[in-house]
Structures are given as structure tokens and as C-alpha cells.
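First comes one chain, alone, set out as C-alpha cells in the form predicted on its own.
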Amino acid sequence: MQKLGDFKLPQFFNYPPFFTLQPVKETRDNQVKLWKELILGYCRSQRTFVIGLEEDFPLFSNPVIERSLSHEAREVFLSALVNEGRAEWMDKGHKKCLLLWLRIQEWADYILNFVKENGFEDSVMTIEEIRSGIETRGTELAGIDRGLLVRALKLLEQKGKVAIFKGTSTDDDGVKFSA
């Protein structure tokens, strides 16, 4: 089986057709749903949130079987992800896509979760030591993109569970969570 870092490849990415736009609807929905599948998988295992559309992806090319996705297969996966919910387009463009293998509502739960479990109620942590703190390591929120991050929170202070406030500096933005 073939491997990209510690991702295992499915089988099918050493097909070349999967390289290809499939021109019969049926194949090409099935080509689309397992091209969202592994790039969610991928990202997730490999702790990526954006992906530039004209930037070099390992997912995008297998020089196994020298075959490498065109720009518009590209925008057809990952606009089949924006379509789900699954992504958002960054820019106007669409050349960079911040993937959401938890949706912005699961992302404020597992914080939520997250703070329970660890017994963070009623204390105040800083973005940034929520993205990278020692507390975090080893979680789905190690490394979180700051954006996806702040809207998940956003999101909680709207239903009252957490105060955000600003700091000197972005790195000094706090969150004070409720019980």
C-alpha cells in the first residue's frame, strides 16, 4: 500500500483514470465522492486546513503513475466540498480553500468538550494557547487555523458559553470560558 507521510493511499490512487475528469455522470459522481473523501482524510490526518488551488498539493499528483490533476478536476473537488459545507473559498478567485473536516458547529463543540474534560471552566486561556499550547497538544485543536478557531468561538459567544477579548496583540486575544 502506498503511503504519503504516514497517510495510507487507497488503492484507487494508483488508477490513472482517477487523475481524469470522468466524462459519464454516474463514474464522475463516484470519482467526486472518493476525491472528497481522501482529501478531507488527508487533511485532517496531516493537521492542513487551506489548500491553494495553484499550489502543489501532494494529494493532486501520484508520480507512481505519473499523473497529476488539471486545475479544473482541482476546482471540481474542492468546489464539491464547498457545496457540503465541508469548505469555504477564501478568496473571490477560488484559489485557496480553508477545509472544515469538522463543520465551524462541531468545531465550537469539541472546544466546548474539550474545556469540560479539562477542566477549563471559568478560566481564560489566549488563542494562540489554544492553537498551540501545551494543553492542546495532541488534540484537534493543536495547530487549528486562527480564523476557523476564532468563528468556532464566535459562534459560543453567541450562545453565552464564552467572553472573547481583546488583547495588546492578536497573539494576546483571550477567551474566557463559562461554566
Given for the second form:
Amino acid sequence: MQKLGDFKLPQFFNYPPFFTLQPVKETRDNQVKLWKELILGYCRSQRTFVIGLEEDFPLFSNPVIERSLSHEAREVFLSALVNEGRAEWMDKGHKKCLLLWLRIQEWADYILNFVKENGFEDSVMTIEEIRSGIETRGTELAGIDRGLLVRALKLLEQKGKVAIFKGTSTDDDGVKFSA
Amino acid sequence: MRRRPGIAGLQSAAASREQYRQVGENVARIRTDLMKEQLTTFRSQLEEFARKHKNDIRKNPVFRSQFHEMCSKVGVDPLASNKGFWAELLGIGDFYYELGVQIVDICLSTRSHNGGLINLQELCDLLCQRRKGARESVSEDDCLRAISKLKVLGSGFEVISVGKKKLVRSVPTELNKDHNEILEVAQAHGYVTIEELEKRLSWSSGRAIDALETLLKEGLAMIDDGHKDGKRRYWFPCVASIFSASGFDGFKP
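Switch over from the form predicted on its own to the form predicted together with the partner chain, please.
Time for the whole complex; same chain goes first.
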């Protein structure tokens, strides 16, 4: 089986027609479903948060069978994820896509759970610490997209679970977790 | 017999007819008895054979298919009923019913990929994968037998031969001769091009496009426009599977 780093690629990735958008609805539905699962699974395992449609992305081409996805196909597959709330376009031109293998609400829940399990209630962390500090190493939070993290924290702030405060620079922006 | 006149003559003629009849009946009875006896002996021999080789029949697919062949030669169908002594003795009926259920399951779960047409070999591989834990291994012969039992349900399961391969059809799609020929050509590489069909089958491009369009609509084919020669390829998951490498030596793009 072909692999991308430590990610095991599904067999359909080696089947050339999966790189051409299928004209028949049932076949297309099946194709889109498989690609959705692949993209989401790959991004989660590689902790990829943003896909640029015009940039090289390992899943968009398979050199073994000499096939790559057209721009249209990339957009179709990602749009399908957007429709399910598993991704968001970051611009109107659909050039960048933010992947949500956890939805914002799920990220917020994850953060609350992390705080509870590690006894961070009432303590303060900077946003950068959450993204790259020792405490979050090995958790889903390590390396999280900054925009995504801020949105999850804002959601928690609305519910009074955290307080966000500005630092001298954006790097110093901090969060206080409520008890 | 010399004809004698009078009542006595008629009576004796009737008497001898009666005697002939009795002799005839006797002979017939002896014959049937003999036949019955032979059949019982045969049956008990067959039973004894089955009992003796029970484990082989259960576990060894080759032996099982030979046993089936032997049974069919003498007109016994061990699968005809689940209540007979065969079922009790071998549990062979259950075995095939179980296979049947699993086959239906596999055909349904792969339908979205192959449009309801699956290579027998692939089906068999998937079946073996699924039954890894089970003691008995499964041969293509077993698959065919289980499928023939499914026909009773009128569920539209059918085995069709295309070229050298056998395909199992689980959708009511009727494939005509043109479709079959396309599938046969596709067996070489897993795909065909319109040009290839024109050349190999001396078809007009219209005829090729027509047949391919139908196969696309039925979900049996997928298009591939990604090759650098720019020619559209029509791939057939049922002849060269996406999901099992066996039966096909990789894809040559």
C-alpha cells in the first residue's frame, strides 16, 4: 500500500478515474464521499489546517499513476466538506480552505476538557503557549491554527468560561480559564 | 399355443394368461426389491463416505467440490433441503446459506463502487477476508454454489462469463452483447478507449460511444481524462478492482 509519510493512502487513490470528476450522479456522489473522507482523515493525521487550492498539496496529485486533480475537482471536494460544516472557505475566491475535522464548538469543548484534566482552572496561558507550549504537546491543540483557536476561545468567552486579554503584542495575547 | 375349441379351451387360455402375469409380477417385484436394496446400500455407502470424510468435506474446498460433483452424478443434491440427513451430517446447507448471506452483503456494500457487477475472484477474496476467523476456507466453486442457491429467492443474482473471467451481477441491468465485448476488451488493462474499441471490434465510434454511455449510466464505468495523451479512458471497477490487487497486476497508466 502506498503511503504519504506515515499516512496510509486508500486504494482508490491509485485508481486513475478517481482523479477525474465523474459525470454520472451516483458515481460522482461516491467519488466525492471517498475524497471527503480522505482529505479530512489526511489533514487530521498530518495536522494540516489550511489547504491552498493553487498550491501543491500531497493529495492533489499521485505521481505513481500520473494523475492530478483539476482545480474544479479540488473545489468540488472541498465545497462538499464546507457544506457539511467540516471546512470553511477563507476567502471569496475559494483559494484557501480551513479544515475543521473538529468543528469550532468541538474545539471549544476540547479546550475545556484539556483545562479540566490538567488543572489549569484559574490559570493564565498565552495563545502562543497553547499552540506551541509544553503543556499542550501531544494533544490536539499542539500546532492549532491561530485563527481557529481564537474563534474557539471567543466562543468560550461568550459563555463566560474564559477571559481573553490583549498583550503588548499579538504573541502575548492571553487567556484566563475560569474555575 | 395350439388353439383348442370349446369352454375348456377358453378357460385354459385364461389360466395360462393369469400364470404369465403372476410370473411377470414376480420378476418385476424381485427387480424392484433388488434395486431398492442396491439404493439402500448405495445410500448407506454414500452416507458412510460422507461421515468418514466429514472433516475433509467441511474444510477442504477442493474435496468439497469433488464431493458435490460425485453427488450430482448420482442425482443427489446435498443442498436441496436443510432438513435431510446431509444437513444434519455435514451442516453443509448452513455453510452455503451463510455464504449466500455474506455474498449478498458484499455485493451490496461494493455496489456503489462497481455498479453491482463484481469479479468472481474479487468476491471470493473479499469473502475469505471476511471469514478469516472461520475454519473452512472458501473456493470459487463454493461461491458459485451459494449464488445458485440465491437464485431461488429470485433476487436477480447471476453469474455471467466475460472472456476468461466470471462476473457476478447483483443488479437487474441487462448487459447486451456489445457491453460484454467491451468488458472483455477492458480485461487487458482495466480500461478501454473509444479508439481501442473501434480498432479491436471494428465498431463505428457512434456504436462505441453509445455502449459506453450506457455502461457509465449504469455505474459500471468511470471516466478518466487525466492521461497525458488526452484520450478519455473508461475504467471498469468490475474487471479490475479498486479494492483488491489480486487478479490484476497493478494499473498501467
